[in-house]
Amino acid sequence: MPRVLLLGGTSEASALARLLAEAQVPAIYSYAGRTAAPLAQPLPLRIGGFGGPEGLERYLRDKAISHLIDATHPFAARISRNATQAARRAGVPLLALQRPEWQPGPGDDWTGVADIDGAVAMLPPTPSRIFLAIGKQSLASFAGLPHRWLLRLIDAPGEPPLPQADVVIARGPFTEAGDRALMAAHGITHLVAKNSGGSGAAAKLAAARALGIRVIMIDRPWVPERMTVTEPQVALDWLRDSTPAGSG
């Protein structure tokens, strides 16, 4: 029987956790700990960092982990890089479960940028109304700009994250109609988003298309090449296929 460490925090990770629990596969679900109230999971939870690739390698060995599945957010590049190193050093098979990137379609007004600094540079110099749909980790990069901000966060901030910011506390998935109403009510002129992919957060892109709002899309960060699937069921199939018959 395999023993799995699932690095989670996405809807795909939650779906895979349910499949693992239903299949009675021994597994541990790991949260990075950046969200104050993470979603409950049907697996034993571990919350917090590992201490770099060395710490993760020790954890894999100490817990006799046979398979590592990285289903973290596409922008959680550090843990993905650490997982690649740790799995290689510990001799543990690694699979990435990652949603496909979004692609612009007819009617979209997208500008791609490489990173947060690129997004900052692409905003207009005159005061505008910007929907920053990038989470809370990189907001400081936008401080000092003359804009009015709309922020949608999972957890309420302890203090205003940016001057002239309207903060909405909500957890997806969202709807196109809801996002269209939200963006229209705030007079949004630009949407800054990370190319996370998936359906749960795509409503804002459809809303921007309908409202003629310009989108500044931040590319995913680099991670090492690894075996990658896009569906939780395929990840479960990989786990079964890579486990020797009769093991456990």
Ligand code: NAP
The other form holds:
Amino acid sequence: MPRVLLLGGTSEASALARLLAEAQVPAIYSYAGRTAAPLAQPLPLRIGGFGGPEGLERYLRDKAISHLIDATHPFAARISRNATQAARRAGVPLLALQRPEWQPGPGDDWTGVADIDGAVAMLPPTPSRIFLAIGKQSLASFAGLPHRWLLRLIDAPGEPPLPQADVVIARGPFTEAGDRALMAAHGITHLVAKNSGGSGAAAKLAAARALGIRVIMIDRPWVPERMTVTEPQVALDWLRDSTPAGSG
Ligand code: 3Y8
Ligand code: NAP
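For comparison with the form predicted on its own, produce the structure of the form predicted in complex with this ligand.
First the chain shown before, then all remaining chains and molecules of the complex.
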């Protein structure tokens, strides 16, 4: 019988957690502990870092984990690098479950940038109204600019993260109608987004297209090559195929 460690924090990880629970596969769902009250899961939870790649390797050995599935977000690059190293050193098979990148379509007005600093450099010189839909970890990079900000966060910040900012506390997945109303109400001129892919954050892109708003799209950070699938069911199939027969 396999024993799976599922590195979660995305819609795909939640979908796979449901499949694993339904199939009664022994699995542990792991959150970093970024948010005050993460979504409940149908699997036993562990919350918090492992203590770097060495800590994760130790966890794999101590808990006799037979398979590691990295279903973390494409921008969670550090945990993915750690998972690659820890799995290799512990001799545990690793699979990444990750959604494909978004591609611009007809009517989209996207400008691609390499990272957060590239997004800052791409903002207009004149005061504008910018929707930063990138969470809270990168907001400091936008300090000192003459714009008015719309920020969407999961947990209320202790103090205002930026001057001239309106803060919306909301947890995705979001809807096009909701994001369109939000962006129109704030007179948004530019949207900054991460190329997360998936459906949970795509609504704002459709809303920007409908409103003719320019999108500054941040490319994904580099992560090491590893076996990757895009569908939770395919991850379950991999698990079954890579579990020796007769091992329960
Ligand atoms: C803690 C678990 C599920 C998971 C849902 C997906 C969809 C909603 C869209 C916008 C974009 C953003 C942000 C976002 C989305 C899903 C998914 C996704 C983007 C939760 C979650 C955790 C986090 C961490 C959080 C980050 C932040 C990023 C907000 C739970 C809800 C902007 C990424 O306050 C903070 O410190 C938040 C930090 C990392 C990015 C950042 O740098 O600030 N996600 N998001 C996970 C953990 O502790 O391990 O709390 O329930 C998960 C989800 N967030 O099961 O349905 O799958 O992508 N999350 C981005 O994509 O740009 C919001 O507002 O339009
Ligand atoms: P990160 O920068 O790649 O990781 C930083 C450190 O956080 C890791 O080294 C690890 O600590 C810990 N960590 C990250 N994910 C973990 C997990 N699932 N379980 C246990 N520890 C974890 O990660 P991040 O960008 O801060 O993202 C944190 C979490 O939020 C991830 O679960 C990710 O899936 C989710 N998320 C992130 C984004 C985003 O935009 N970054 C969007 C949606 C969801 P140690 O080194 O101590 O092990």
